[in-house]
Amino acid sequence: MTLLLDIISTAAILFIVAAGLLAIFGVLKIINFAHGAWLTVGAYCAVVTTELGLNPWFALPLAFILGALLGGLTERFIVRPLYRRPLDAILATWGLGIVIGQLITLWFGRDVHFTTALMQGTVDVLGTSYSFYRLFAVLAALAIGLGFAFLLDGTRLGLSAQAVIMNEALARALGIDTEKVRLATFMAGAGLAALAGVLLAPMTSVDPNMGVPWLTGAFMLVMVAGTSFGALAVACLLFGAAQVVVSTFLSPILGGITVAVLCAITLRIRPKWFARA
């Protein structure tokens, strides 16, 4: 039972980290390589609230708002002029991620920080004692998934975003303000990345480079999933299960690269397989 719960919670964590990246990729058609930096910013929001003695739950709205604001500035002044040059946009976000990492280092130093979990203790699941916080991560992933489903199918912004994904030129001809859709999507994706950083902080140490390995895994999962959140959930569950099994029975080091390796193999053999999910 512990192994099964580890698989489910790991898949949930992977989904939380990758969801914001997928949202931006689906609408803007670029990979935001500053995603890891926004995640790190969110984690340091948790560090600041812990060091100030504030309620740790305060870090969630703080991180989302800060991430969304920074994402909005990034889209307006860095990404928007480069939409017709997607490779340059990718390089620009990669460079921005490096700059943000260095600014965090200047402000907080290279020391490792630890934060307080939003929830403490364990809970009994079918006779197995398991971390309450990791189960909360599963609920958070479900909430994010359902939230995106509602946003895409139940709001005007979501319908406009779907129109932009399918045919941007036609959407523009129908009167949809594609610039506002892109801005709102980028802000939501960056805010979600920062939110993921807060949720991850209690599970790992926080340092200026913590977002890099998570960016690698999220990037590979998005490449496999395409523009589908359903496909992303399936990929996270399957590859997350493989990561947990490899880490448990072979080596945590090998487990750390399992997701990237399996995604690379999938893209080589069946590049559109998960996109049909």
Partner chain sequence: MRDSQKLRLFLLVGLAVVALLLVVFGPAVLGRFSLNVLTRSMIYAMLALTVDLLWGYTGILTFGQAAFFGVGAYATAMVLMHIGASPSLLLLAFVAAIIVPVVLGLIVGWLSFYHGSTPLYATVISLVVPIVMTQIVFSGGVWTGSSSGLVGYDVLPLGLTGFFRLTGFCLLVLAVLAIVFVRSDAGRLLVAIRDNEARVAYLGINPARVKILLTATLAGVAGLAGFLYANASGVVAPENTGFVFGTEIVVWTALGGRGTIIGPVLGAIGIDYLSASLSGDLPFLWQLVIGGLFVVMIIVLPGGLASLVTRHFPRGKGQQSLKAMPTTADANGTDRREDVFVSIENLGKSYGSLAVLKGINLDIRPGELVSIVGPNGAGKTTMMRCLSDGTEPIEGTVTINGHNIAGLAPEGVVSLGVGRKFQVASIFDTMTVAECLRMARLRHVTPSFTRSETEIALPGPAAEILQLTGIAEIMDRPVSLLSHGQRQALELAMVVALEPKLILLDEPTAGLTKAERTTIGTVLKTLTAKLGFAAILVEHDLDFVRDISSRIVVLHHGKLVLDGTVEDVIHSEIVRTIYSGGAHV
Contents of the next structure:
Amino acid sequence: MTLLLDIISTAAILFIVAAGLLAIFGVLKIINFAHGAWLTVGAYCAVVTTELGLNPWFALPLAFILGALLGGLTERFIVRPLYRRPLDAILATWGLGIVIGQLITLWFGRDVHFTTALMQGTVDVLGTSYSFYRLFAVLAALAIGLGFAFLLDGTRLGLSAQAVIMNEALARALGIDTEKVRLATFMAGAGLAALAGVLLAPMTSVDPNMGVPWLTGAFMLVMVAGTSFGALAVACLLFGAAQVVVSTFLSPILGGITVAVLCAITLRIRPKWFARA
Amino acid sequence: MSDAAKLQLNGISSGYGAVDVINEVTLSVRSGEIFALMGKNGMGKTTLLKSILGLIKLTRGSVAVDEKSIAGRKPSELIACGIGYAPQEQPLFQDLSIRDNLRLALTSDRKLAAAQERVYGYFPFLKERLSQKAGTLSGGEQKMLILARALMLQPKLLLIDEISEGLQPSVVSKIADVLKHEAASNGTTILLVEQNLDFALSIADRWAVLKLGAIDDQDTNGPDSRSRVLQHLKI
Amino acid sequence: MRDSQKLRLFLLVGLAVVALLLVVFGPAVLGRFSLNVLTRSMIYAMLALTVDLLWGYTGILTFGQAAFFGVGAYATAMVLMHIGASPSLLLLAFVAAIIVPVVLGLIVGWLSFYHGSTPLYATVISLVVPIVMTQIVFSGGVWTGSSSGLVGYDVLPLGLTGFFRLTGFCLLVLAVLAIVFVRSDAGRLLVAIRDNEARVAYLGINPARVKILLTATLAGVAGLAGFLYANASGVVAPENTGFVFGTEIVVWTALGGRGTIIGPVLGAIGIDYLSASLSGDLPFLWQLVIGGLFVVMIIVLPGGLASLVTRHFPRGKGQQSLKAMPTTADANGTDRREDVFVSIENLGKSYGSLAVLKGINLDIRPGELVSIVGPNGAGKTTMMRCLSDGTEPIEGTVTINGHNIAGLAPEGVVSLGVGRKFQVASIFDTMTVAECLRMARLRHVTPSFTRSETEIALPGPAAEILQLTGIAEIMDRPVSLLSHGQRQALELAMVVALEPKLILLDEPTAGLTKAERTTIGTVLKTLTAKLGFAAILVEHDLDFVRDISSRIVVLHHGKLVLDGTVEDVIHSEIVRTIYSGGAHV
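Having seen the form predicted alone, can you show the form predicted together with its partner chain?
So here's everything in the complex, that chain up top.
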């Protein structure tokens, strides 16, 4: 039972972390390597609210807004000049990640921080006591997934974003302001990354480089999932399950690379497999 | 119809990369007329339409709409101020519904209902099948959807790229009726890019032939037009 | 041009001499700290050099060199720690430090490069490899020392100065080898792959294989650097194999100047040395500056600092002269003109539910010039693709020269005697005319790894195309300065230089002037009627088609509706209706 709950909550966390990256990749066709840095920014929002003694929930909107603002600036000044050089965009956003990491270090120091949990204790699920917070993460993942589904299918921006994902040339020819759509998507993706950082903070320790290991996992999942949130959910569940199983029965260290290795192999053998799912 | 130029191309050149596909084209389309631009494949017709909309940058010359230059305006701005476009290559979002394809013609949903009613008047089948995916429509239905979408905004100037391609005669004549009606009752100016000269000449007020990226010949539509155009398109 | 070239050579030699002097006499003037740091910096510079060859020259952005470096270092340390450090074991460690990364490099290369793989995918793999290696080190227990690494093993008995000189010497040798290689004819192939991988494949060279070999070789070089590092520092740690270290190497390369050898070497040494000197005083600020500089550099100066210097020294190639090889009167032999060279049986091709080609049957013999005409969307270009790339999923069979091409990648089809000219001239945009032509000859002429030849021998017809179009006079001109028509002609010459038996041409006259069309037309007629090439031509310009074809095939809605002589087709009612309007055939 614990195993099952572990699988579901691990998949949920992976999904939360990867969703923002996927949104950006889908619309802009660019891999945002500053994603890890924004996770870190979000986590430090939680640190700040804790240190100021504010309600820990306050960190969520704060992180989203800060992330979106930073994302907006990044899109305008770093990503936009590099649309036609996607590999360079990876590098530039990685460089931005270094800058953000060092700024955080200068401000907060290198030490590890801990934050107040948004909620504590355990809860009984069918006779197994399980961390309440990890279950909350599942809810959060569902909320984010449904939120995106609503955004894409229910709003103008979502429809425009879909149009840009499917056929950018046609979207432009129909008078959709593709620059605006890109900017909005990038801001949403960055905000979401920061939000994920807040949610992660209570489960791990917070330090200036905490985002990097998450970045690589999320990056691999997005490569496998292509541009579909459904495919991302499936990939998170499948590879998350593999990670939990390997960590539990073999070694946690090998578990850490399960997602990356399986994704790489999947891409080599069946590159389109998930995208079709 | 008046003599004022709705659309004026002043010696425009444009193309892809180092190559100009369009070479110094000068053309005047009068307000309220249907103008047929014909030419064989690869002669630059599609490029010309894209250049007007700003989808391809001009290397020389200028475009004026209502006698005002539109240099430097984004495609989204041009379309918002009344230019409709029915493209030829990959013209529909295959995986989106008819409704969403129509919605994408407008920037907000406020005027959606009214605009939809307007195009249902021309193509009633759309109303019944709103949630069907565009990719599952037949070839003729897809073409009608493309035209309907271009008409959603009630454009003052309509650019149409090979709408009759691969269609049955009955659908072609249906489309011809719609365009004639649109020009006559709403005063819409239409620039029609075509290979099907029978269709084009059946509704055009004037015509021109594009050859190797330049205007080869142009005139008012008359009894000898067909043979003249055919001469230019000769095999 | 010649003067700047001499100056360039002089500068390079001067630089090498200065470097050699520094390596030999450096220890006399430098303090302990500097010697220590510079030894490490020079090892890192070797890595930057490998990243540069992969990324700057070949276009493969890689974070994986750190992994090969780490594997080399760990292989060395594990041998010395767990087995011993006798001279023979040191040799074993040396061999292992190179062989293991090479094998790993072959595996990584196989994973990363295959027909149809994307550059992003290779980058993804290069990211996974160091992550996996780090985790393996972590889970290696006493064998790898886990998170604390390995320390306290015996090393080469060289001392501080000895290691400084050894490292410096190795770096110098590597840098000189790299400079010689990238300027050689073989080395230009890397740039060709970066510029236009599809064209390389359609010149009959397997780009994936070249990249795999390069990856494996440079993995070995990284392993050598690892061996030096494990000896010089006396300690190896998991960070040495990690992804973050991998990105640092890329940062040095980018700042120094990708696509130059000296830039990344100096970039790595400079930044690493400054980091070590400054980080004591302003540890995080320094990283911040580097990061910021990196972002700005990528956006506004992608060529790195070196591009500030190199723009004053345009890369000159000595005068290239053209030599026409004697032409055999008939490439295929007149007696074989009746043999079918290409046989298309029941060819069909669909994209999803959309059928683009349906049930095409066609035979083509040597000496024929078959034109395919038809309106937009008739499936003409798709048909060309099906004839030249056997990995396209199709129905029916395509047989070329007696071989079914199913499953053959473009380079395989080329070796059956097929040359393809694309619609938009597909050449190598950062090369000169002569270099492009040399790439086209690589299938027949083994290139030199050390020299750049000054004479280029081409088959007669290819040389003739160049002479007729005036390109023969401008062999040293960068192709980016060619006119549209010259680019088309150059690509045609490249295809003919492959000595194919069948040429596929997709709209060779699009955008050409009348005079250029006539020239191309004449050349094509000579190639087919006189020299016995077979050619398939997709063309919109029916006047052109009529003048040069020996046969015309009409496609409409993916079906072959007519196949006959020029007269048959021109006067047929079907063609008239297709072209005058919405006929349904």
